[in-house]
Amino acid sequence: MTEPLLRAKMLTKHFVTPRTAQTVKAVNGVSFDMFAGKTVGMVGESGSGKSTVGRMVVRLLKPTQGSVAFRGQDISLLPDRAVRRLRVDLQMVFQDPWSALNPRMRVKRIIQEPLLLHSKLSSSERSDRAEEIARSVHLNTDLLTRFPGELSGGQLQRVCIARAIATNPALIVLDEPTSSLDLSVRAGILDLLQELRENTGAAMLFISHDLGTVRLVSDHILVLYLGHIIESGPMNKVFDEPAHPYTQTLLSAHLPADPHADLHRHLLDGEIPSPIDMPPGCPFSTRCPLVREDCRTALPPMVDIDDGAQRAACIRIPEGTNQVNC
């Protein structure tokens, strides 16, 4: 079996609030593998811990517990100086392109910055490489002399992607890269990401709450709830045969492209609990329509489904009573 490019094991991240000294349990024991040339989609409601996981993967955050092994090396506790050398291979594209770019730098300088830090190219070689990268992301080279404030949202996101791929990274984390863009621009960015993956072989972690977008770009799906992975598996399997009641509910809220398609919504009571005051047992127990008393006593383990490619954390799965009625 091919060794994973990156292996996250029991990743946990807790934050302490400065005023009240309360503990925010943002991520709680997340484990998954990533392979070269494959895209892992991570979905869940706002506050589920998706962005925190992404930042730990590229070591912008140190985990409270757990490990991240990149090419077999545990990078979770490396000193900052050693992490800096990893930036060649680990890059991130942030959600808001307007705040991710230095407004006082021209676009060409922004794209050249990783090359200046992580390569031995001469000034003229960096200039040529920046133009080559701009063309690869379908960005008009005439825009390289402009400042970020002179570009549209779609153009800015292409600049962010160009900066991220400048060093030919092995893995890219994309945190809601299309959420601030309109639909026509979003389609262009998704086509670009698919093209880049095919051309570079980079692994991608695609974080989003947009289920339609995740389905288009992902090979494997991770479903997060309150900092826990509650279901994982191949994209088609999770979307077509969701096993966890939360995944079923989440997918039922997605609007299909066909306006005449039958909608079978699963409505939930209440709000997602606070990560400061986590419920005992299953994290979904406070809202699950299939909850029973033993769901509230212990955290359910991940259960293998069929051949084990798909897994979900629900104690009802072995007995076949895990499907939410329409």
The other form holds:
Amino acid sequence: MTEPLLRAKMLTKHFVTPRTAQTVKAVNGVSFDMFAGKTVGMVGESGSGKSTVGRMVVRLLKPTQGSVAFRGQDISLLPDRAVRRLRVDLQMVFQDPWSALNPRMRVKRIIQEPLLLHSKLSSSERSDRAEEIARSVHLNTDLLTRFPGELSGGQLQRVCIARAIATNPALIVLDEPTSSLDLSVRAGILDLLQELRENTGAAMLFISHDLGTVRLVSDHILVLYLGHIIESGPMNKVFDEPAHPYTQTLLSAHLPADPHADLHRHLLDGEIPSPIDMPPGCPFSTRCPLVREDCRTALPPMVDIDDGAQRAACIRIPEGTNQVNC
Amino acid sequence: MAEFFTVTQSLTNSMFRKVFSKVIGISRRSPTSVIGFVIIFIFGFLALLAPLLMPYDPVSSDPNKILNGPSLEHWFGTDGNGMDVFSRVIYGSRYGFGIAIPTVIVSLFLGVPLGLYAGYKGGNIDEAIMRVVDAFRVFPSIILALAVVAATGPSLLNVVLVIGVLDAPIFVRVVRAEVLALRSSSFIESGIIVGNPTWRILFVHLLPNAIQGATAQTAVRAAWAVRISATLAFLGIGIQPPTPEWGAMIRQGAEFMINGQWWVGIFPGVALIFMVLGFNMFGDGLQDLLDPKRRSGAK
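With the form predicted on its own in hand, show me what the form predicted together with its partner chain looks like.
Whole complex next, starting from this chain.
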């Protein structure tokens, strides 16, 4: 087995609320590996800690506990100055392209900035490279002299992606890159991400709450619930045979493309619990249709399914009684 | 060739029209700022062309013409040293600008970086900076200025530095408030992700987006600088007579006022009022124009 490019180990992030001094347990012991050229899709409801994990992976946030090893080096403890040099290889694309670009900078300068900071290219070489990158994200080069305010959402997100790939990074975190875009534009961005995935060989962490888009771009799936990974596995296996009751209900809530398909939906009651006031035992126990007494006592461990490529955290799995009747 | 001309002509025409319509728009929105601008423009004209406009040397005294009233020869009369008040009032506008502009520059250079840094870093650093700023603000600035200028000596440079430092807290506050509003937008996070060092985040990414409030304040602060420097001179601590500075002239004039020789103090006083008024009116318009929080009322 090849060495992972990035290994997140027991990542934990707790925030303390400013006034009431309560502890928000955003992320609780998340571990996963990322490999070059592979895309990991991370799904979960809002409030499940997806974005926090993404920000810890690229060290925008320091984890409360746990480590992020990038090429074997723990970056969670590095000083900011050292992390800055690693930015060549660690990039991120944000959810809202309207606020992710400096409104007072022309598009060309935005795309060139990583090159200015990390390479010794002359200004004309940078300019050529910026045009090249713009073309590779299918951005009209006429737009390079514009300000972000003059571009559409889809164009802005292309600029964000162009900036992220400018230095040929080894790893890119995409934090819901399509969820604020119109459907028609979204498809174009997804096509572009597919292309990049094939051409750049970068490892990608694709964060989304939309199962359809995750399915399109991912090799491996992580399902997050209240800051815990409750299921992980190869994309096809997780989508075809979801093991955890939460994954099953999540998938059943996803609308198929065919409007005449039989819907076996199992809708969950209530909302995701507050990460301030975590339920004891299994985090999903407050909403699980299969809940029983011993679910509420201890956190269920991840157990292997079949050959161990797929894993899930439910105590019913060894007994084979983990299927929600839809 | 003819074609070229028509093209450039229509180009300049449209540009002129654009500028012109903008000026009309501004003057309609805030006529006071236009009046203020005109006043400042006139003073600027006086200051620049002072040597051409002054009928006499402002600091040469004529012992035969002490305290003469306004006449055709000396429009504003002469002062206790026999110097021409009209020439001195005109020359005084140079001191007005010479204090106002460098003072605001000192305040900007101090206040803007501190405001950017405090707002961006937050937490304890922000607390520390803001407490120092508050400490400056709770002191009556005139007393503090008096004390410092008295201790360091009454040179023009000292007056500028002291007033500039005392006024920096305003800019710290204005800039910090804008940075706080911007800090959560993800272009700052993007700046970090791309690998910007802190100074670049502050000056390349935050500064251009957070400077409007401070720019809008500059003219009003210039008015304040003119006023407080004149106050210092009037109290005998700032610039010293016979320098033709308005505050110092008013102080001189005050001595003669009770004898009925009003012209020595009144004319520099009126000039001072107009310059402060001009800066303030211009500043008000500038704030309406640049400060997004105040823009809502005027469409």
